[in-house]
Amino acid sequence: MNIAPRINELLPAEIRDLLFLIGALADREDREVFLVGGMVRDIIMGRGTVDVDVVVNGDGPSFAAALATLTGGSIVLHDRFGTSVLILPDKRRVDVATARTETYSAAAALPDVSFTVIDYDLERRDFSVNAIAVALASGEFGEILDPFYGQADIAAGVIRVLHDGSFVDDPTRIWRAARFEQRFHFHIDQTTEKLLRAAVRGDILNQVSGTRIRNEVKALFEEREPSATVGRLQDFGVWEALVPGLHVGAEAVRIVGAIASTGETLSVWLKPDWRVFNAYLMGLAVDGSAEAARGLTQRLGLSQHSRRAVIGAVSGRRQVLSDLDKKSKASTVHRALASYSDAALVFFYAAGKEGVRGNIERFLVNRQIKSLISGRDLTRLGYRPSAIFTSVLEDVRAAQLDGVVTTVTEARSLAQHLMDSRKSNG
């Protein structure tokens, strides 16, 4: 079969002449280059797709240099594995590989590499829907290869994986099938999802690095629809084998769902630098205990602030909720929210009902309003900076919010009046 036709019809013109050009260069070099991976199984599918991988028979890099001289673009080297990322100037990347073949020395270890032809290659991959490659040169542009029979599973809505030992060889695929389903509304074949879950009870999962673990679950959280994915991985047992006692249940699954529409909703008045990522971990780990969500930012690696701040949002969110489901005055509703991360903000936003999701925004939009006085003045009033500076500018920022005082003047008069009172009960 030859998909050259369906290349034409959906690619962007960028992309399909710099197919046209790696072919070229296959031809003068006189190489055998391939496209691979997710560009394949969606042209097959009759998707559109932009990330370029390609794999050559012989030296990668050496290709990928030669690319980058036709292209004006730069290379990043990865010597163990034979690849490189080609930074073309639009900022566009491509991925150029070695055909390699890899052999693992223990379960759930990275692989030890060894470079082969293309035939070869494929046998590596996850499942036989990404297991599919297309020529480049100019011969024979658009021809496929199809050893395991990728084509008839996309037909069929199938993930299939490519050998028995695949799961215990890189426990990761457990993620990626399970996005993989949801995205394209497939099915796990029979087979593969008895080896899934066999694996997950074999406890393969604590053999896994946290950073790689983390880098899975950031995938599960960037794709469209995360919520259904959460839920399946659920279903086979991945989340407690993950994290003892993290039980991912329906409400969990809801605010997941909810997460994306929320940060969209509040994004005019949150923080450039908000972690998304972090709200979705609250989100996941709703429905446990502060010791799981403890467990899963240790086991994913979290820095110390963001552990901090998703046990933090996950302990206090009855309470936060309880305080928020009703009319409250603005310094009422800043106390219980000023600690918390906008992230945490996302969580209570699409974990809450209508009052919380009000107080929240008025939060925000009261968050914009400069404080009427500041340390500066207290000094200027004539006091030395001391702890008590914090809690009077804290009393006077509420008295401002729930309009007590309006005026630099009113402000300054009441810290002064707080200053001495405290002075003297000090």
Given for the second form:
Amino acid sequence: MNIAPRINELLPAEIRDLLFLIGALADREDREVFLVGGMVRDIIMGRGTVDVDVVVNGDGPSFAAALATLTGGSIVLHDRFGTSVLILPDKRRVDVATARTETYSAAAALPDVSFTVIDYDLERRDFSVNAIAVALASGEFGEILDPFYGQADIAAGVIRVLHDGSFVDDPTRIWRAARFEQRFHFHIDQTTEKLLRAAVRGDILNQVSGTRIRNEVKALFEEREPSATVGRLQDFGVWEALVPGLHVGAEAVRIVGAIASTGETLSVWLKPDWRVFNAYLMGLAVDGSAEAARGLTQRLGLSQHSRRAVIGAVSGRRQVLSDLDKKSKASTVHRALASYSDAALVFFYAAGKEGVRGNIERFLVNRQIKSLISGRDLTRLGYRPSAIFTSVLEDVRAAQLDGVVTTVTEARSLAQHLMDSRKSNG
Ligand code: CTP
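Taking the form predicted alone as the starting point, write out the structure of the form predicted in complex with cytidine-5'-triphosphate.
Below is the whole assembly, all chains and molecules, this chain first.
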């Protein structure tokens, strides 16, 4: 079969032209070059796609270098795997790999690599739907190589591994299987599911590094609808195998499903660097104990800062959700929320009912309002900087939010009163 017409129909002109250019270069260098991976799968499914992934029989890096010269792009090299990443002038990324086989010296280890021809390269891949290659050399442009019947599996909507050891070799495929299944509304084939469950029971996840797991969990949350995948992974026992006590129940699935739209709703008020990933992790951990939340953040190797944000929000959620589920004074809302990260606010909003949501919106709007006075005003009033400053300024801000003081003069006189009474008490 030849999918050149589909390539013409589905891909944007610049990507199509890039594939032609790669094909022409393959001719000139007398090399076999193939398009592989998700782009092939997506074209066959009739979906548009942008990630260009090519495999070269022979010396991949030298082919990538020639392509960089032709396109004016630049190259990042990964020698061990014979893979180059080419960045084109328009910032588009092209992965150029050397056809290779992989053997695993230990379960869940990174593979030992040796270079080979395309058929073996396809054999090392995760699922049949991702193990299809398309020739790019001009005489055969668009010809499909499909040794594992990936096209038939695409037509039937099936996710199938290529061999029994696939999940043990690379346990990150457990996440990938669930992700592709839910993204495409496919189903995981029966034998594949048995192998997946056996791998989870076999404790293989303990051998995978935090970074690799974190990358998979991130990729999961970058899906358009991550919640069903999260639920499916719970059904497979993945979360509890990863972190003892991390039970991901219906509430967690619901919250994960609401995070993306919540982030959009609140986006104008949130700090530009807020971390949606942390909000998702809070959602994921909502049904478990604070201990499980701690375990999750540790297992994923989060920074100290993110760890604290996630654990704090999960531990504090009950209090926040019950305290804020009613109309409250602005200062009360401020006190309840001020210490939390923006990711936590998104999490509380996604988890909470109408009352909570209204209060969070009010908090975010009020946060933009500048305080009537600052520490400098207190020094101008003749006070020496001390620990009392913070509490006094907070109380003045609370009075401002509640409309008790409305002018700078009123704020100053309240501050003066508070400073004097606290100084005499202290
Ligand atoms: N691959 C694999 N095993 C993995 C990761 C990747 O076999 N653990 C192979 C698959 O052939 C996959 C290709 O590498 O198609 C590219 O991987 P990646 O870019 O991560 O995924 P895509 O399949 O392109 O999917 P997406 O649409 O999510 O980018």
